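Just one chain is shown here, as C-alpha cells, and it is the form predicted alone.
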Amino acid sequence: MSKITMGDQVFVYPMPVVLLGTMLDKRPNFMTVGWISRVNYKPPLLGVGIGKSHASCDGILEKGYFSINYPNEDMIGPTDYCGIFSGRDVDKSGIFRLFFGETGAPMVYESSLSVECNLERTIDLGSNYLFLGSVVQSYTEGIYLTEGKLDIRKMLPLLLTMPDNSYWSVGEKLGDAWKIGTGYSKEEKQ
C-alpha cells in the first residue's frame, strides 16, 4: 500500500467542539468552535484558533477575557445554531443558562464543563487569531466526576471531525495512556 499526498489542508481528529463565551455590545454571545487545545502546563494555558471576520475576537479583543464551554450530546442543535449565526446580526444570550465566575466571561450553565480564561497574547496567522488564554478557573459538577477528576463517558462531549464537517459522539476506552506502552517491544509489530 502507497502513501497517498493529500496536500496542506489537513485536519487533526477528532477535535473539541466548545461553545466560546465573548460578551459583546455588552451582551453575552457564544461561537461554536473546534480549533482548540491547551498549549501550556504551567501557567495553564488554552489556544484557540479563530477566523478574525468572527464577533467573537472583537469580544475577546475588547474585553479581554473569555469562556471555553464543553457541551454535551443533548446540545447538539444549540451548539450547531452558535456556529451558524453570527452575533452581529443574532442575539444568542438566551440560548443557555448563564453565570460568570471571577472575570466577566458569561458561562454555559448547562455545560459539563465550562472554563474562564484571561487573555493572555493575541497571535495574527494571516486568516485567524490564536488566542492565548491564561485558565482562572473551571467549573463542572459532581455528575460529571469519577473518584475526583472529570470522567469523558459521563461529560459526553462533543467531537468535530473536518473537513468532512461531521459531529461525534466518544468511544469505546482503549486504554490508559503512559501505561500501556511500557509494555511494548520494538521487536513487536503492531
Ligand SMILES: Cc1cc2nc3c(=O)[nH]c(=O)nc-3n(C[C@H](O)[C@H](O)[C@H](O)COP(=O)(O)O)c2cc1C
The other form holds:
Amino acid sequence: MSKITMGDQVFVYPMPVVLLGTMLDKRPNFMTVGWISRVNYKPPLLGVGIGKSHASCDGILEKGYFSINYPNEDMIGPTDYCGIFSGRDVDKSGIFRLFFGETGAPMVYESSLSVECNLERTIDLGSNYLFLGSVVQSYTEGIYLTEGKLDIRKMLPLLLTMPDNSYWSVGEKLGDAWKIGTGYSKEEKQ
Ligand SMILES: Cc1cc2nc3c(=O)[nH]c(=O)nc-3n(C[C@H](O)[C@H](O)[C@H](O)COP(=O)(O)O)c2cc1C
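Please could you give me the other form, the form predicted together with this ligand, since above is the form predicted alone?
Starting with the chain above, the whole complex follows.
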C-alpha cells in the first residue's frame, strides 16, 4: 500500500467560510466559521460546530437564534478579522452594514446570502457545541441570481482549507450534478 497516513486532524476539504451573527446582549457580533453543513432536509436544518469558549456561544444560547452570512472575496480582510478577535475583547458590531429579519439575529448587508435560524437543538460534543439551527428565512439580491437561482459565479464565496489555513476562490463549473453521471458506463473507465 502506498497510502500516507495523515492522522485524525483532517476533516472536510474544502469548507465554506461564513460569518455567524449573534446578539451579545444588545450588541451584534460576528464570528468566522468553517465548520458548517446542511444536516437535514425536512425540517431544513444547518449545523455549526462552535468552540465553547467563543462569545458567540453565549449569544446563541441566550437568544435562541443566529444568522449565517456568506462573505464574498472582497470581504476576506474583515472576515478573517472576525475569526481572530473575540467579541469579548473587541466590538465587531460596526464592521458590516446590518439588517434584521424575523428572528432578531443580525445579518450582514454586504453578504451575497444571509440565512437566519432559530436554535433547534444544542449538542455538547466536548470542546465544541454543535448548534442545529432551523432555517427561518434567507436573503439575497438580484445581482447574485441567474434565472432565479443563486449563482456561485456571482456570489464569489470564500473557501477554506485546514490545516494549511488558506482561503480560496471557487473554480470552474465542471458539469451538472444528478445528470452527468447518467451517461457514465463502467467500460468508459479504461
Ligand atoms: C477561517 C476561520 C474559520 C473558523 N472557523 C471556526 C469554526 O468553525 N468554529 C469555531 O468554533 N471557531 C472558528 N474559528 C475561530 C473563531 O472565529 C474565532 O475564535 C472568533 O474570534 C470567535 O469570535 P467570538 O468570540 O466573538 O464568538 C474560525 C476562524 C477562522 C479565521
